[in-house]
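First comes one chain, alone, set out as structure tokens in the form predicted on its own.
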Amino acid sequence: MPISLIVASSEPHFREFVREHLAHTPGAKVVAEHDEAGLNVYVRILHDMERNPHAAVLLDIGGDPEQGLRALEHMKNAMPGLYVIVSEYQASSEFLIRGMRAGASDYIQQPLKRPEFRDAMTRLEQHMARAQQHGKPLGKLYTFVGAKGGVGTTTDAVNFAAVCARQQKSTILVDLDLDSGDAASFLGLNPQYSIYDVVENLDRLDQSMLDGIASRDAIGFSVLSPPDDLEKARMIRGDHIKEIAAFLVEKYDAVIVDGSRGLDEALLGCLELSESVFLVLTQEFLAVRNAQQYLAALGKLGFSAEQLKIVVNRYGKGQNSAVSMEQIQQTLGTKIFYAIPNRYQDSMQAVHQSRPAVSYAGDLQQAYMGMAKKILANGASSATPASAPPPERKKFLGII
């Protein structure tokens, strides 16, 4: 964030000299100036914050020292966290604990040289970047995994993303199939760079970097894919994409996460910074008996039955339906978080366009939008009736 500074002090030399080198910092401007730093210029820098809630304020107190503190002491007061520069002639110790009693927050000694001006706008540069930091709270990180290949686990990130960029969230899909991973391939994407160029570069990773290590959708959100090389692959270890979801949950409103299927490091790494992890299956005795399995390791590893939920796709009732709904809740011990509808032809016209499903309307679109509503609610955990009890987990028609 670029420096905005508010500057009062009855000297004109002061203020040219503010204004002159400050014109040397990339964005850096005074926003308010004010010809005296009396007692009552407090007044006026509190009307130019409301303008200007970011600037900060250097205050010229050398003409009359008492009163310029009172001035800083009435702006704290009505502004505790109002960052303000105190610059007077004097530099004793007695004097800057004064100052700092009443307020201040940094301190220039006059005259005015340009070595300690600009350390004293770097300090200024330094507290806006903490406060920006501390200010934005972090984003969520949401983990889909697959109870088996070929579940729609991809299908599913990939629409929850589009949900969200078109709900304005800043949000990235980071595809942690690092051995065949194909997020990019359902958007069309040809990514030139991968998660491996990301550590290759974490100790001096910035979000410029990311962004041009990234792939970018047209509907609005990041993608960040495995290497095509599997040496590559087998390099990044867990430690790797634990530090790289920190940094994306502090850069990012929605940080997704397609996993892959098995519980490796790389994907542990992950659901440890989870807010909520998907387990994705079908209506088939595998998916249904590996989500079982699954959910079973996922819980000896200390995972709340409040971050998995279970997600079906393909659902549909009767004919094509080898384990009913309720089979799969008694089997599983949970309640079903969501169901996905089988509807093929939207679902083949998705592929065919490299396009997220929800790009066209249709039942599909509308699943997909009322699972996303449910998931940033943070509401029920059951698309079942919340009344119902959860079942007791019991063997499945011999699979334990």
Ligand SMILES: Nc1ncnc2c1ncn2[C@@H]1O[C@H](COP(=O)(O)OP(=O)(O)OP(=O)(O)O)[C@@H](O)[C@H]1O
Contents of the next structure:
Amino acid sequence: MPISLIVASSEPHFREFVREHLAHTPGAKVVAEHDEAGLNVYVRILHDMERNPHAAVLLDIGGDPEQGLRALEHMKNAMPGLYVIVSEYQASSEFLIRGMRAGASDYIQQPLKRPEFRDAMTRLEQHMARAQQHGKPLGKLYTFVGAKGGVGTTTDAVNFAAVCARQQKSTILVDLDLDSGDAASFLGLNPQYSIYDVVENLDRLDQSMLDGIASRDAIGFSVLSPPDDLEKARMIRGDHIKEIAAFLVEKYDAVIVDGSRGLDEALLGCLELSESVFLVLTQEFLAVRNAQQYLAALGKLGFSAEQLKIVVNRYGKGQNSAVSMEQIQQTLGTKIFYAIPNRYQDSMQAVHQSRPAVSYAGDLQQAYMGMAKKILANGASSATPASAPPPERKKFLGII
Ligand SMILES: Nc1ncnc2c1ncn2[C@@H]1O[C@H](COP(=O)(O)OP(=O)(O)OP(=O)(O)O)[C@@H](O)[C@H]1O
Ligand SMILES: [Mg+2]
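Can you swap the form predicted on its own for the form predicted in complex with the named molecule?
Once more the chain from above appears, this time first in line as the rest of the complex follows.
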């Protein structure tokens, strides 16, 4: 969040210094200026705060420290959460203690100097970031897994991430296909760092470090990729992924995982925190059979039917040797959450242009927008209402 500052000072050069400095700080601005810092200024500042509720105050009490401290006390009584930076000439410990008791959040000595002012702005930014974080609901983790290779798991995960980012959700796509992840190349990205670098820095991981490691798609979402080196990939453990996932849901609204095919340690590490697991398959016999096994394994691990959602990719009617949608539902004993139509040309066009298919007008765009709408609207609930009995589970071979 950019800095908004209300400045109160009887010194024109003080106000000028602040204005000039903030002009060089991206996004930062002075939202109100007052040419006095006496007792009455606090009423005007409270009015400013109505228009700029996230603003902080810089109060120059150098002209009359006693009056200034009283103005500060009044402000803090009226708005205890207000961040006020006090500035004056003396820096005696006695004065600092009095300022602190009156409710000052920070202090800058005059005459103002650039490095000290910059440090104070950094502290303000950190305070704002913490305040924003505080009370923010945890983000949601959505995991996409494929019942079989090549069914379109990465395509679904990438497009869902794109829709989330378009809807102004802070979004990160995590490619957990540690052996052969290709989400970044779907987006034309060439990552320099990987999940392995996150693992190596887990004990000091913060948002700015993560921003340095992740790549960023033009739509605005971040992408964490697997390492190129398979040996490094092998060193990524389930507990690492669990810790990273816990960190990410604190920082992002939507964490989207392109999962590996097998139920490996890394995938299990993030499944636990997943609000939904999307099992992607096509209408192929093998994919449906694998999906059946996958669901059984996830069921044994304690996943409820509501958390597991079936996405049928490349859906089409009357395909040769295709399993019908009804057969899929009967075999898996659950309703299909969403079906994405088979549009090979459009899909390949998106791949060749390294953009998500949802960026191009057409059926795939409609389908991915519809899928995202359904995911985001019903949160954790599944297409099969919890109260309704699931369809009878049949043996796959019995219905084909
Ligand atoms: N709805 C669709 N219609 C037609 N083709 C599609 C569709 N969705 C994806 N594809 C194509 O299917 C191929 C495989 O897609 P993708 O890489 O997303 O699958 P995957 O399950 O992640 O594969 P892998 O097992 O290699 O990770 C790609 O060429 C993609 O363009
Ligand atoms: Mg894939």
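Note that the structure is a prediction, hence the values are computed from the model and not measured. Numbering follows the first chain given and starts at 1. Whichever C-alpha set is largest while still superposing within 1.5 Å between the two forms counts as the rigid core.
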query: Rigid core superposition, F337 Cα moves 2 angstroms or more between these two forms; finding: no
